[in-house]
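The chain that follows stands alone, in the form predicted alone, written as structure tokens.
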Amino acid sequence: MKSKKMSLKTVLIVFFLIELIIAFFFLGSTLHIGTNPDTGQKIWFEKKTETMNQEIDFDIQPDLYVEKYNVEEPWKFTYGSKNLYDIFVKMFGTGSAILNFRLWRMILYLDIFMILLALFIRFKSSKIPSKIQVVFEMVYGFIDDLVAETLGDNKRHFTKFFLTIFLFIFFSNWSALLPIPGISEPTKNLNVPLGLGFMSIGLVHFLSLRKKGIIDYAKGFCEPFFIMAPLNIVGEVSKVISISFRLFGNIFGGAIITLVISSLTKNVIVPIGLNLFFTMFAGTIQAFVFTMLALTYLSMEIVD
């Protein structure tokens, strides 16, 4: 037990130490690889000049960024395809060009991601399971005993949906660990956890409607009395703005704190752990949370 421990010790050392040389030599640079166009190299490092200010605005509001620094450019953040840019300008205008192209673009990577992963899985299923299929068996069967105990063994066919609503949140929200420019999560944007909320709850509404009729479903907005359905209306809308204000609060907030940090330091060591915590505790969790929120709301409508 004593060797293990002094390993890890070394290990941490070490670490500790290759980081403050890479502080020492290249703190304020950026890694490129690569060819130069100047000198040609593969790799190299560039001085950052950027401030604080700059970088948030960068990462956060890349089209305000390109407006207030004048880029001349600004269809490079668009791989560099005027085209692609000039197409997102016609939708969005220039003012979420870019944001809406991000957007758009890591949504369709997760879509992608998540298919084919399904895909995986379903044709690698065995009776001897492998590892990947004993993680996700084990998590389809979380899901699957909430909705059973939440709205009931005869609803187990809800598995899927909120199954798929979980795995979308985990994976937008574990996608800021990618080391790739430009890739950020999907629930940084309002847009997102708004149409997750919009989808979630407009679920609920319609799924009451069906079970109770045009007339009971009505009523329930008049209860206890016909007074209290402006004040029954806002509260059903205010759950769409409190499940995903939530999410997007939790993830947005980390995100800036994350980035301030990691400019105040450099980039030395204390973002990894903020990162982490944000990432993968915190997403997680908000994941988990709106989940068991969407599957609460809907027990309330449709379970006797």
Partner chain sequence: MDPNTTQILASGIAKGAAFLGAGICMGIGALGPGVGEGYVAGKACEGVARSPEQAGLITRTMLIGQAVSESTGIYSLVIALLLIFTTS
Contents of the next structure:
Amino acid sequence: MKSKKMSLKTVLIVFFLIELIIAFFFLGSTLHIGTNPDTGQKIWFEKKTETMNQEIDFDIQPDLYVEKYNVEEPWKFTYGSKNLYDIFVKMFGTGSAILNFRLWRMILYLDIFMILLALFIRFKSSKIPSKIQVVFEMVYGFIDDLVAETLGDNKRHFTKFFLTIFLFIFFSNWSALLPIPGISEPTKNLNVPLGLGFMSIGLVHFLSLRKKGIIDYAKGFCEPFFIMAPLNIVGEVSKVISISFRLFGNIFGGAIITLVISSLTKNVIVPIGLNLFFTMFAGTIQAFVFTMLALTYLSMEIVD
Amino acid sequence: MDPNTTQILASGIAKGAAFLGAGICMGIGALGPGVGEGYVAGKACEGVARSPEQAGLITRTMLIGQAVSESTGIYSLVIALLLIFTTS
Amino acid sequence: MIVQADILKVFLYLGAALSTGIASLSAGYGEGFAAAHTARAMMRQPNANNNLTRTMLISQAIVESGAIFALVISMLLLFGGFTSRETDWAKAFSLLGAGLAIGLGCTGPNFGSGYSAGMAIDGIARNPSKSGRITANMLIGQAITESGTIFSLVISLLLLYTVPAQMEDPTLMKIIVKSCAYLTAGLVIGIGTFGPGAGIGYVAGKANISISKHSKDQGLITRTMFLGAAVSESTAIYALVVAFLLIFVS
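Given the form predicted alone above, what does the protein look like in the form predicted together with the partner chain?
Now the complete complex, all chains and molecules, led by this one.
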């Protein structure tokens, strides 16, 4: 048992180091999939070295922007207005980027923030709890009770996993509140919710396989008849789709609505109410729903 | 009309109809499961309120019932994906 | 294949009218449902009228948000500058699809939110001392219900602003296929969110009334509601995926 824990810790540290290396070596480059705009060839990926600071903002330097991207008043023939064009270019990029390293860096910031937070709480905790300690003890107790009720008292070690998922999604959604350019919610990008979904459902299947053995696990797919196996497999895949697109759709929708409405009002009215609803309220609810669903899918497989 | 144009028109209409069919299939197919699963969950809420000590059992039954109700939604999804990706 | 300016206006006006028209129908029903239950509740609990009126107004504001989104899309269609440049048939159909998406798409969530609000008000009439808990649960339930509306709004905005006004190399076949795909993307999310929206509304309503009866098990009931609502929503998410595929892959 001891060696297992040590190996898990090592894996986590290795992953964190890989993340650090990728984030700092490829800072500001973007991987693309699709057609190369310069040569017109179909390619798998392309690396553009372009640091974030040198990126030209349309509102500040429209001349340089037009010269660089070789466009003549692009919003006039594709989009309704200049502001909205700008928003959608910012949101989707000009190509179809599969791996945006701005996203990667954002995740890295979140990871470092969460590690520092954990260390801070760990070393600041005392018998007489401070306010922040009370808050986090409450959150921990809530998730711990949830796990104990759903999976049983002897499976409390899953609390760490689900608490990490909950806090990660929660801080991701709330990071939209920081008024710093270049910082946006990682959950707005489809890659992050899909990764989280694959991780959760993959864990469920791995534990189910370990518990039942390979024959019983395969038999589980053949219910009620053998012929239904393909549809059962589609059902399992659709779990990943539904759990990740739920998070993505809500956060992405909230971000689009906030951006469009603030641009329609020319940023005169700061959309505090929209942020209050979409970021704080819906963000918290979606984080909880994701955790709850992952926990329930796990409980359906491993609890007798 | 030029026979070549007719051919193009016909294949275009066929592919367009496949997309239209995919959309209508998924759209209407989502109606029944959505209402049905909601009904299951609503009744489960009532049941949990009435006998909270059986909450685990009720939740489990609710999830199994919803999974079965959802299978028709998944069939619609499969047909919609087939229509989008395999027709030409 | 440029659409004549007058025919483009047909698409724009039709989209704008359908969007706000259908959305107002459902929003009106939902708000009326909430108000009717408030009136009946007042009869039973005349002393709690402040509480009841406040809850009614909050819930109606949330039900109305779907209609407001539809109004925004209508305004964008009418005054967003879409008539001022040359567009082809695919974009014209995408404009109509954008109107249909938000118009049809907020129908189910509006019915559902209205039902949930009515049941919450019934619950407050039954047990006025727990009105805070019931209102909190109602707000959470309506927030999940409204995600169908948010999906529809996303598809509407994508159809308005990511579909180019003119295709790169237009052929007859491409125009027909793209027109169908864009119109269908609006239809699929519009019809697809109806069932889940109504279903989640039913769940939230039953949870509200259950909390008023057995308020000590509020945590358990809210959790069951979360779980049931989240699973019911999955078909709306499949519709969203199909709509994304139709817009970006077709």
